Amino acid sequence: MSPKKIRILIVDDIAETRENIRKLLQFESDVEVVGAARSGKEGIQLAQELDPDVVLMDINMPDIDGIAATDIIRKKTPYIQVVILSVQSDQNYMRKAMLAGARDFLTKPPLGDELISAIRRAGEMAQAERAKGAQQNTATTSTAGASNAAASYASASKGKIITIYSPKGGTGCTTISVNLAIALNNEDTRTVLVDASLQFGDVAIFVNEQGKNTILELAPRVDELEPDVVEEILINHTASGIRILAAPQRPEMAEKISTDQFIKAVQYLQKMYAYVVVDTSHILSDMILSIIDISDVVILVTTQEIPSIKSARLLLDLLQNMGIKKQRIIFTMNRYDKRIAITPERVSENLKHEISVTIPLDEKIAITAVNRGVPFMLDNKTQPVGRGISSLAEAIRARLITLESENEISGKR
């Protein structure tokens, strides 16, 4: 069955803008414009009548502005995702838009690839949330025994393992891992960050927490772990709320940890945390292959450099041979520079695997964050590089929902 088209509603008070966006999207086979509104009030009304997946919302309109309209639409129909379009890239606007529930914020006029990527991310999230809501409604209206089954399923549920990997060193996997863990962490989805680069892991340095407990304290006890023991060993990064299982402080100590111990430690953390984010080295050891194999989602990181793209192609072939389904891989381009001719679209086409997320180049923010030991998702998350990490977090959530729905339908779980 071919995937459902992403249904789009355009809301903008300028007729030329509405028509330009419609023309831009008409050649996308997976996108369908179902309507256009000339004001915020009309946008709210049409969102209820047409039930789109994504609303492209102008921020400045004469009656109700885009932020207020977004807030109303999201409260009425939470699965509808809103992408805000604004001539102003003011951070205050961006913050208000996100607080109102917008999924993305683009400066007008948006680049074609930028807009389409945002639509696809939002569309995937909307369709997954819609499917999840339908399943919950079905469960609610079923027999009385269903509530017991739901309770049983909830108690048996376990956290999701998200592994960040690149076969080429120097692509920024640790920067992504640290900031992604912070983006995913909240009161409902507690997140633990695991450093799987056992010889030269830097996660603890990235958050200025080096010199504390490491996996060496956990590994010998993996067959008799208790939550309070694990919590005592994990580093508590108070500034962000994430927990960290750090790598050994010296390279030779890595030999004391077996693949079996490492995998058991990660699987135990699944029982305690909603997300287990695993940072890896680029060396494809047995341990890294094992962690990839049990991961719910693998973030494959590339850059615009030819050696990195070549290595990504080889890894995609290897993962296919391992039986890792394509849907479990979120292909991500880090340090994306629009001035370089090697675009995400060209790489996607060449490797026959879509780059779902791009994280823009911002060496100043990224390097300063590392040197200070303060991840940029704590103090620069509204900058383009921070928004890239937020987009990756949303793509992961959407993909996990989709995979879970597919598994339930196929009866695998």
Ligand SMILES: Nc1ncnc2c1ncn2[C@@H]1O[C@H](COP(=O)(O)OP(=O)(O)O)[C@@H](O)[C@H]1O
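Positions refer to the first chain, counted from 1. Note that the rigid core is defined as the largest set of C-alphas that superpose within 1.5 Å between two forms. Everything quoted here is computed from the prediction, not taken from an experiment. Compared with the form predicted together with the named molecule:
In the core-superposed comparison between these two forms, the C-alpha atom of Asp30 has shifted by at least 2 angstroms.
In the core-superposed comparison between these two forms, Asp337 has its Cα shifted by less than 2 Å. After superposing the rigid core, the C-alpha of Gly172 moves by less than 2 Å between these two forms.
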The other form holds:
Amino acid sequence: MSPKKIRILIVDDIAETRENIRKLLQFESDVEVVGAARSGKEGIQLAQELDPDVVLMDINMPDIDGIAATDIIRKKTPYIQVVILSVQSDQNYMRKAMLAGARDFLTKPPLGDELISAIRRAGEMAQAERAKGAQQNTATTSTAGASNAAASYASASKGKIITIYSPKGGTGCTTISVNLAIALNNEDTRTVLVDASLQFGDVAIFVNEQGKNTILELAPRVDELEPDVVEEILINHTASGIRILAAPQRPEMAEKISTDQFIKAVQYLQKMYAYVVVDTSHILSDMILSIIDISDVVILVTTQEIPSIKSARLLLDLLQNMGIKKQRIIFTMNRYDKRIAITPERVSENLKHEISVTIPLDEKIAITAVNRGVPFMLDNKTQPVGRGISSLAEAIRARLITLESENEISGKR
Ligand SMILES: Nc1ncnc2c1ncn2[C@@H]1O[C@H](COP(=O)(O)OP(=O)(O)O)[C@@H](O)[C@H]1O
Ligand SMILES: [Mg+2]
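Switch over from the form predicted alone to the form predicted together with the named molecule, please.
Zooming out: every chain and molecule, the one shown earlier first.
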């Protein structure tokens, strides 16, 4: 089945802008401009009549402005996705646009590539949402390969893969991964921490164990692994008891490891450990997508900053398009500062995905821990930041139980 064309409605009061956008899009075979409106009001009307997938929306317009028009269109027809194009790039506009339900925000004039990829993302989302609306009453059948992979996970003896990801750098993925692995590790649930940030992985530094074996030693042998060989390659972090599969020590070594090797290594560790915690880099590579795909639970990390929230929204859309069930994602806010007005509640509401866990900001503890190479779960676990990690571990355990019982039910059908 060839994918349907993405149908676009342009809303802008300036004729030249409408024409320029049309020209930018005319050679894209998967995109079709179905109409153009000169005001917010006309945009709302044409959105109803033409039923586009994506509306490209200006902000400053006579009668109804683009933000109000977005709000109205999204309320009337929730599957239509709006991409805002604005000369104002300030965060206040971006925030308002997001609250109105805009999917994306580009500054004018948009670059061709940037515009097309925003349209494709929004278009896929719209078509998926539309299809979902149409099938709402039929029984849920699994569509994407990813959910099949998840369903076959029901076998209880395998360990669980927990991947920590954020589309933005510096949100605290490594901090969370290291401390979470320590929180999850005990005699009954042995835990291994894997550094999937192959170029600039810093897990080993976080626990002051650099300069030892890395995945480079394991990758060439993935087809003939034995538990004792693996144990020898893993770092034994004696202070906490967790094992670590470290990233290569130099960035240029990263390319020696293929996605296939990496996935096989993780799946082998799954046979040996109850939990495989995977720390990732922020670039959404093929490898990271494959890891997310085989993960039982994905911890999506955001901060209270608008760019981080915006990226989280894009990622949630993408995961949905990949067929990753919403219950497999635990949306987490790190570096939470109650003095900042963007609360977890507001973000949850805005992104239609609940923030299940909040980890407070504590620079003193977090940074001292990294610099000493002693994770704070070892010496500060009763402090608020440590308690945040403990509640994340609890949320994961609870979620895994829910997912397992759901899988059992669907498996018996
Ligand atoms: N809850 C927190 N409070 C304060 N600082 C934090 C917190 N979590 C992480 N940090 C700090 O933020 C910086 C980035 O964290 P890091 O875990 O390396 O992020 P990432 O892996 O997402 O790039 C580090 O200096 C770390 O100490
Ligand atoms: Mg990191």
